[in-house]
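Single chain ahead, by itself, as structure tokens, in the form predicted alone.
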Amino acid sequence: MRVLLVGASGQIGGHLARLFGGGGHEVIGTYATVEVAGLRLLDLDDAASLEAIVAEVAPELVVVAAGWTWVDGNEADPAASQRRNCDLPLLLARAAAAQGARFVTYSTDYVVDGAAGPYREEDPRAPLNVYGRAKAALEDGLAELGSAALCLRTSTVYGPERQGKNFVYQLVRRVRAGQPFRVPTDQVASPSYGPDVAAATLALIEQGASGIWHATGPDALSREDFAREVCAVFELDPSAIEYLPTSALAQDAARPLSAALDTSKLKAAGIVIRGVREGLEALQREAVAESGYAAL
């Protein structure tokens, strides 16, 4: 299968590139800001470039594993959020559909209001922030493409990655360096091991899945409990972290407080994402053993 993988330099995109390549698929991967050998530069803000690469590559599958995920930055610039997280991915989706190609991308647990988690795929959405509203609009647009589009909601993705930017990397590095690190006590989500999210993506593609799916870990944990699990696995002092309620963090964008996602649908498809302790232990091994990942 010929795959156009937009965002192949990122966290999930990097794992997808390995899986697709290892499965014998032809992968044309792109990057936007972090140059990686073998990947093509693609300006994600240039609609003409996006349409042109789909026409040139003529893929059977387009996967977008890129987006603007800085939640507070989105809050300050709603127009850019809508463009980067909804309008341009939809442009790629429609260009793919026009060529008879399937389309896959990612959404977020931030499409819910966090009042009554865990949430199922069919539960009502009520995003509290600009980022969540852009992703909800993306989901609505993809629904118009029917069986040609697959959208996976993720949550607190962590794991080995090239750039080392996810929550676990930040926590471990700052605590080891004796730098301050603040963690909310009351934001509950479903931490998701990145390599497993990528594997779930490939499995759903192979099953011909479409629509909205939750691709998250099975544990509903507060960010505080997640941080304490990180400290346990990496042998850090959890008292070095400052634990505060969300109300004390003065974040620009509102966060859903109970946003865990139900994964019954994923499990019924025979797909399992590892729990937090197992995922963190795998991250500890992989960040040491595998070249190409940031060290921990």
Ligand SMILES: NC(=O)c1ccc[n+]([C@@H]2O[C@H](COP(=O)([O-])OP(=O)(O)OC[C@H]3O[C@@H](n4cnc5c(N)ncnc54)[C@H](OP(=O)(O)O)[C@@H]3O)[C@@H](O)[C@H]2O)c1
Contents of the next structure:
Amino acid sequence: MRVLLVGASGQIGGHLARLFGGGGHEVIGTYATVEVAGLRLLDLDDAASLEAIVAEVAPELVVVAAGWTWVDGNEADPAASQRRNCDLPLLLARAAAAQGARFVTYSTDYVVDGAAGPYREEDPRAPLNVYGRAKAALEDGLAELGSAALCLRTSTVYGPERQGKNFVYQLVRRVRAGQPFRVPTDQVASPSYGPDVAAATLALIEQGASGIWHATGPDALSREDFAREVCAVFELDPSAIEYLPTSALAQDAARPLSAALDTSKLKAAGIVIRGVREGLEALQREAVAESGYAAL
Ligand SMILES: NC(=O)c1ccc[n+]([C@@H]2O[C@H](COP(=O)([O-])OP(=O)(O)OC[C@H]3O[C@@H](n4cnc5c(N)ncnc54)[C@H](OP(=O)(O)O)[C@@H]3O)[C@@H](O)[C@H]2O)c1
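Since the one above is the form predicted alone, can you give the form predicted together with the named molecule too?
What follows is the entire complex, opening with the chain shown before.
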């Protein structure tokens, strides 16, 4: 299969590039600011280039693993959030559909208000922040494409990655360096091992799935408990971390507090994302210099 992979330099995109490449697919991947050998430069903000690249590459599948993922940054610029996390991915989705290509992208647990998780795919959404509203609008736009579009909602993605910037890398580096690190006690979510999110994506594509699917790990954990698990696996002192309620953190974007996602639909499709302890142990094994991932 010929795949246009937008955001191949990112966390999930990097795993997808490995998987698709290893599976014998032809991958044309893109980056925006972090140059990676073999990837092409593509900036979502350059709207004219989006239809052009779809026309030039003539893919059978377009995957957008790109977006503006800095949730607090989104809060200060709703127009840019809507553009980068909804309008421009939708432009790519429509360009793909016009050529008969399938389309896959990612949404988030931040489309729910977190009043009473875990949530199923069909439960009502009520995003609390700008990023979540843009993703909810993306989901609505994709629904119009019917069976041509697949959207995976994921959460708190961690695991080995080239850029080494996910929550676990940040925690381990800062605590090892004796720097302050604060985590909320009351934000419950479903941490998701990145390589498994990519594998779930490929499995759903192979099954011909469409619509919204939850693709998260099986555990519903507070960020504090997740941090404590990281400390246990990486042999760090958990008391080096400052644990605070969300109300004391002054984050720019409001967060859903009980936002775990129900993955029954994914499990019924025979797809499993590993739990946190197993994922952290895999990260510890994988994040070594020779792996191509940032070492930890
Ligand atoms: N990580 C999570 O916990 C999580 C949770 C829920 C949903 N998601 C969604 O999953 C998707 C992938 O997330 P991720 O964690 O893999 O993100 P990531 O590591 O931050 O990677 C984002 C990717 O998007 C690219 N990108 C950023 N701005 C761009 C722009 N203006 N034009 C073109 N490309 C641009 C980045 O390129 P450069 O790095 O080269 O700049 C990178 O390849 C996103 O849609 C995100 O919203 C992630």
